[in-house]
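One chain follows as structure tokens, the form predicted alone.
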Amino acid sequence: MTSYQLDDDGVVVIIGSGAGGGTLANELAQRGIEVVLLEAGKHLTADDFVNDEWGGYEMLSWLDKRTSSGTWRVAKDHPLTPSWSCQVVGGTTTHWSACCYRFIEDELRARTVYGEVPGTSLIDWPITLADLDPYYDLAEAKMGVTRTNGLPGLPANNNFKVMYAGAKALGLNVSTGRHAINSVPYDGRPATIQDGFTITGDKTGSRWSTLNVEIPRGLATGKLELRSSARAVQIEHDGAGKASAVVYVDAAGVTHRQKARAVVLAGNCVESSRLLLHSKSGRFPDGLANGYGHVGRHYLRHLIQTVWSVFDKPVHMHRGEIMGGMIDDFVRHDPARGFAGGYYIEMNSMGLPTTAAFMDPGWWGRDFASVIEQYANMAGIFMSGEDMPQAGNRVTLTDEVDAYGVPVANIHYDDHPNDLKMRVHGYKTLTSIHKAAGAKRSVEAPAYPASHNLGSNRMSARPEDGVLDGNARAWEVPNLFIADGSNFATGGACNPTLTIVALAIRQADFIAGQMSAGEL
């Protein structure tokens, strides 16, 4: 296995091995660039994973304490676990639905298309869809996205058949959608066996992840070193203000300092922001790359709302791929609806314990029991909608420190009036679809921690509006990059992983070009 010295200042150090970090590590290694990949979690394999929804959650999740504040329901229901992500090699690609949809052009020009929305900090992305499309093509090919490159869509399960019947009755456009799950063998990976556990760990390897695709291929180049159970605690800079090293703690509790030619943060919105805010110095008194005060701000998480409905006959929604269904009629911005932005409708199912836990925390008694005892007859459907960026929705540091001496993060989130209008519209639509399919009763579930964390270190056309330029490079630190969803300028409506991967491939091209030109 390749091993680099701690004082080797020619390596690119990437923090986080998920969709952005794991992909970028492989892409750089394939270009002959030497990379050290730091991952806070363990290096698990398919043999370690369990086909147990709750057991898989506890095995893979980032469970360190966080706090929360704001008007969002999550702060009340899940005050110490308000945001969900994974802590394991492969990051959150070890536990994801694999839905792969592209941004549409209007979403990348949100400020221009939506106009002024009071109380928001809307901006346009500093890049266009024409900039992204070639990298979307590359991402879809490497991930094996269904309904692209000649790959067939996933087969329908019972939950989809319910969704399909309701959607067709209402004249909506419905399909099993696009997923990075093999419907047929592809790229050395088998087809899904439809056991309902592809989302959690994935013992069969039919779903794309950086654990089973990107990192092994990067390691095979001899240019990539993976260090698991390595918790980054600070980024250091030199006298010129360039990132020079990453301080991390290994599994034995020993502190190390890895020198770097460039540093890439890919630790998810909360941890990337937390690390930047914690990396203070005399030159950066408010945190690294935070001269304009945008680090941690404009946090986005999408409007993720679920409707569970009970039908006369068994559905067994947990069988098959849990999110193999999509309706795209409400994605485009339509001012006539009374709110800015749009949303996807997607299929959703959970096991009995999770359904009971998230349906409406605190709900108990005869009425609750009368619903949950009909689990076998339940179907699920949800919306993923664009929430509005607000400067006050942010990640900050508390006075409490964790076992590594790093302050615990607080996540503050207030619902914007535009979000509330979209939520009402979405609930009405979701319920109508199930009603059209024959639902006896529908339950509108509140938001839960599992969502899409975006935007807390956003790209912008001007340094006054964000943390990063159009290549996700820090405006104030020329060799510091971010390769996770925190670099999104706005959230759009689609599941973000495909875009994170496309941006990482594009970023690899930029970094390699800068190095070849002697600029980095």
Ligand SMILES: Cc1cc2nc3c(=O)[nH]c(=O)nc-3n(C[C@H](O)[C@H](O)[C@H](O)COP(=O)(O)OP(=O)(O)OC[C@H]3O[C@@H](n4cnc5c(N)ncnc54)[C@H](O)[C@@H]3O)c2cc1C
Second form
Amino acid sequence: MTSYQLDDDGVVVIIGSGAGGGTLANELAQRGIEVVLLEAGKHLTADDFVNDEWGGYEMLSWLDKRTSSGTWRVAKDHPLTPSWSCQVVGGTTTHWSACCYRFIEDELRARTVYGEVPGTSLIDWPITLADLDPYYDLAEAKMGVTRTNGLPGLPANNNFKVMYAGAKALGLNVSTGRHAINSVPYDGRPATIQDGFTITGDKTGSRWSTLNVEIPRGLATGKLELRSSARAVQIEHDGAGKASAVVYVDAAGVTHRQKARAVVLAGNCVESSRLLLHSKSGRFPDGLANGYGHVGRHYLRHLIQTVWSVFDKPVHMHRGEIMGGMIDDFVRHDPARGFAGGYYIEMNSMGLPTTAAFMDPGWWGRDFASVIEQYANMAGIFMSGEDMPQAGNRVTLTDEVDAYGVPVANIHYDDHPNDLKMRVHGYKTLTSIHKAAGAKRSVEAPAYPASHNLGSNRMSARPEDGVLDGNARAWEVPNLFIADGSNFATGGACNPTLTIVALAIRQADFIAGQMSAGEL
Amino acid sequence: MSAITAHKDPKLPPAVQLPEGPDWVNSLTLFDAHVAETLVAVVRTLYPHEGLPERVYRRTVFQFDTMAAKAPGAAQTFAELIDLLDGATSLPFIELTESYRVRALKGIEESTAFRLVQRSAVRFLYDDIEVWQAFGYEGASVQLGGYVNRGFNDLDWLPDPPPGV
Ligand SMILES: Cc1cc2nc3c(=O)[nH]c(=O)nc-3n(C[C@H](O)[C@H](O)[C@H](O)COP(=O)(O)OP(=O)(O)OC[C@H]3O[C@@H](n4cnc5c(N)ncnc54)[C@H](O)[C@@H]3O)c2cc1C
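To test you: the structure above is the form predicted alone. What is the structure of the form predicted together with the ligand?
Below is the whole assembly, all chains and molecules, this chain first.
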């Protein structure tokens, strides 16, 4: 086991071992760079995981208190858990359902293509699709994304048969989509057994995660040290304004200070913004890298919603991979629809416990009972669409502190009129697909806690528009980077993880290049 | 209902067995019989499934009791709910018929106490294996090899999509 000294200032310290941090740790280690990976959660294995929705949720999730405000319905339905991510080695890649789509070129030029949208803080990305494409290729290969690199798509399951029948009747372009889940054995991982429990850890390891792929490979290089149950509480800087150390608390409650050559934040959106805001100093009075006031702002969470429909006959949607279906007819920006941006339609399934909990929180009585009783005959269909960045949608610190002395984060989110238009368009489309397949009744489920957390420390072409440059390096702190989804300049429509991974590989190239050039 | 068999993950504790009949309340740590029976009536009114036996609702209230025994704040909130509901009309909630029970619950929908009980009812009632069995949810499957050979694509009332779609 590699182990570095706390006063070793030659190591890159990464905070968070999820999609961004876990990938970057391995990529740097593969390039011979010494890395300390701090992860707040425990190091669980496949054997610890359970095939149980609430059991898995409670085992994996980030359950520390947060608060919420704003007009989004999440603030009413889930006031203390507005954002959904994990606290475990592997981060939310232990929980994700592995849909893997690429941004399209227009989405990286959102401000230019959509034009001025009042009330938004839209910008273009500081990088183009041509910059990203080679890294998408690498990401898809390492993750084993279906329908890339000759890998077959996931087979159609029951829920997909419903989606397919409806979509075909409406003339839409439908397939089982692309997933980092093995349809056939690949890269030492087995094919899926269709157990339906990808999101409670994945006991068989057919789905890519940083827990089962990136971190073990990084550890095998001898360059990476993983410290689990290590909660970062502060980032320190030196007299020159460079990040110099990370203060963290271990499982026994003991505080340590790990020196660093460079620091990378990858705690998932909310936690990364929170740590920056909390890491105040005389030089950075409003928080680290926050001179222009963008840390925590422009928070995005995608327009996510599900339609659950009841049919005359059994569907058994819980059988098999949960999101194996995709329609891409509404992805491109089309001003004729009356709103900016686009959305993916995907399949969705949940077990009875979480279908009941998320279908319409707060709904009770005979009507609800009559729907949920027909669980066996239910199918689910879902959308992920681009939400508009707004400066006031943001992560801030409250007056309440947690057990580690760090202020609890509040997430404020007001819906933009564009969001409402897209949501209505989406519900109509989702419902019409199920109706075309014979649905008796469709229920419009609202967004659940934010699972796609993006944008709160965004990249920008100019320092005055964001927190990070095009390599997700802080404009104001030259050896401070962000590797999680908070670095997105805008959200695009698709599920974000493939892009987070591609950006992390690209960032590893950049960091390695800077180091060998003596710049870092 | 379809012929399925529900399974809890073998690593998790099995469902609690409560005595049939009024003695079930002796299994509780905190709630007395009035609180417990009122809560059973509340959960039944919130989620009225004619086909489900009383023991399912009792197990949900057993979970409430476990929560309350662990967290004094929750215990306090359950007590508040009982007070609100018993004070809503001149009869105790448990004596009311369904339409009055619904009205009493609607009247306190905005309260913290209602919210805790309603959310907790969903959380525990639909996590009960007997409810899974009744509504056609099979639960844990990895110990049986998943559904790859056990019906993940057995829906036969719609045409099969072309292979490879
Ligand atoms: C149910 C669900 C389904 C999803 N399905 C998909 C999907 O199909 N496709 C897709 O693209 N995306 C999906 N996502 C989203 C995806 O999981 C996330 O976008 C992705 O994992 C985010 O990566 P990240 O690196 O930003 O953070 P994470 O993967 O969340 O990792 C952050 C890590 O940082 C750690 N951390 C945070 N703060 C600290 C600290 N102070 N000290 C130490 N460690 C810390 C956390 O414990 C965590 O392990 C899904 C999410 C959920 C919840």
